[in-house]
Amino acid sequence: MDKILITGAEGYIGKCLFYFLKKKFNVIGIDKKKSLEKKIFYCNILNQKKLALILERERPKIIVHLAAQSLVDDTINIKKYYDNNVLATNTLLKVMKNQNIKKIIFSSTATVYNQSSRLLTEKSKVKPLSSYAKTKLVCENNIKKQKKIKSIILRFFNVCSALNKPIIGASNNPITHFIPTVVYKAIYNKKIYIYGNDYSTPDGTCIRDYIHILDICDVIEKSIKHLNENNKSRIFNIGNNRGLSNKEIINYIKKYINPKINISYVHRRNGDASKLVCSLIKVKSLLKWKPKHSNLKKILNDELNWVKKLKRIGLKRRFKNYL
């Protein structure tokens, strides 16, 4: 059974992926946050010596690199993005090279693209606006320069929702993304703030391509198999191929979760594009993958189950800025 190492294994995607893959692969993880899981090792990737010791002992065949400074927020010091994204990735690549680990799957972002009213393909123009996206693109380029390491770069669109067996979702505090924020606030009857209603979209609010975490886990599994069978580097867009506006999501929540939610529109955030929706032609063709769980009903129902679990165990959430 292949051994897979997940970086950022205590993060949202990392934790879901760990439980998704562990029945099919020998899965280990590392994270700079301590874990209760025995197979997730406490290690900051920037600590090259400790990272090298773990990789030398465990000898993973493929590394799924999820660890990153991921919030799109230009109030965060650019050095944090550079250290946790670029420097950390370079350190990981150096250790992989030294130990002859030849395969990596890298989680990148759709925000590397220039905003467009058209569906974004892997050949669409890149023009990252945020510090987060800029550092992710640098990481992509540094990975592609590695002659002895084969890679699959996955440009994720808006990852959301939760697994339901076991129930696992985003547990970061403060909450930083739209869907977990609005579902949580709908349950607790808190005011919901939306960044901007003057975008060049049909209803004036941002349009995003939302992808269920279960589909993310599935496409990473297919990427592992593809690297094992083809040994060829690829870049894929990973989304739902359909855009939803902030207002559409709010209207659904009003209809099915809480009709009395209180909405307030505030100024835009720096770095936010008006529309990001992807084409899936390439990933459907080469990975034989398409999203199966990313309809709005399932996304919101699974997120609702996760929020109800948090409520049962008494875990309160905080919010970033206006969220």
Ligand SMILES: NC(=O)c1ccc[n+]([C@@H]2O[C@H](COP(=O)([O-])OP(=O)(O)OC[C@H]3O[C@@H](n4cnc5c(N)ncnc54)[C@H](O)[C@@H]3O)[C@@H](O)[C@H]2O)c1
Second form
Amino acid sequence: MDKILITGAEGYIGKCLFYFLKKKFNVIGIDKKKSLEKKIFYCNILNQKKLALILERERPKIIVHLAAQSLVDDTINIKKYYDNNVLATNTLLKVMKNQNIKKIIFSSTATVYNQSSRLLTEKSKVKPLSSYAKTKLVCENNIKKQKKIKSIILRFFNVCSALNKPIIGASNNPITHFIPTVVYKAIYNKKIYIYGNDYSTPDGTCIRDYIHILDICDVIEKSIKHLNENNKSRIFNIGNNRGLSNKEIINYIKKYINPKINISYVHRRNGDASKLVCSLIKVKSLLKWKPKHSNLKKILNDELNWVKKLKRIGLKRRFKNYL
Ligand SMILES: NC(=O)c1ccc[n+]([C@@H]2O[C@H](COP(=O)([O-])OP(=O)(O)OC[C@H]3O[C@@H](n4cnc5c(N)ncnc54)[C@H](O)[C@@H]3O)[C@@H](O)[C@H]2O)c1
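Next up, the form predicted in complex with the ligand in place of the form predicted alone?
Below is the entire complex, every chain and molecule, led by the chain shown above.
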């Protein structure tokens, strides 16, 4: 059985992926956050010596590199993005090269693109605006430069919701993503802020492409298989190929979760694109993958299950107040 190493295995996607892949692969992880799971090692990737010792001992065949400063917030010091994204990725690549580990899957982001009213393909113009997206694009380029390492770069759109068995979802604090924010606030009757209702979209609110975490785990598994069988470097956009506006999501929540949710429309945030929706033509044809779990009903039901679990175990979500 191939050994897979997940970096950032204590984060939202990493933790879900760890439990998803565990059924089929020999999976280990590393994270700079301490874990209760004994196969997730406590290690900051910037600590090259410690990282090298772990990789030398464990000898993974493929690395799924998810670790990052992932919160998109330009009030965060740029150095945090540079260190945990660019420097950490460079350190990882260096250790991989030294130890002859030849395959990496890298989690990039749709925010590397310029906004577009058309579906975004892998050839769409890149124009990252935030420090987060800029550093992710630098990582992509540094990975592509590697001669001895084959890579699959996955540009994720809006990853959301939770796994069912076991029930695991996002436990990051503060939480900044739309779906976990609105579901949690709908349950706790807290005010939901919608940033902008004057965009050039049919209902005036931003349109995004939401992809269920189960589909993300599935496409990473397909990427592992593809790297093993084809040994070719690739870039893919990963989304649901369908845009949902903030208002559409709110209307669904009003209908099925809480008719009395408290909404306040406030001014736009700097750098928010009106519409980001993904084309899946390339990934469908080369990876033979398409999303199966990313309809809004399943996304919200599974997130709701997770929020109920958070409530049972007494975990509260905090929110970043942009107002
Ligand atoms: N969640 C999304 O919607 C989304 C969308 C696009 C791309 N991505 C990318 O997917 C990846 C995972 O996202 P996530 O939502 O799980 O993020 P997350 O913030 O929940 O998890 C990231 C994890 O990486 C760890 N980490 C950061 N720097 C580290 C370092 N130097 N050494 C070791 N560990 C380190 C953190 O402790 C954290 O547990 C990230 O690279 C993110 O940029 C996520």
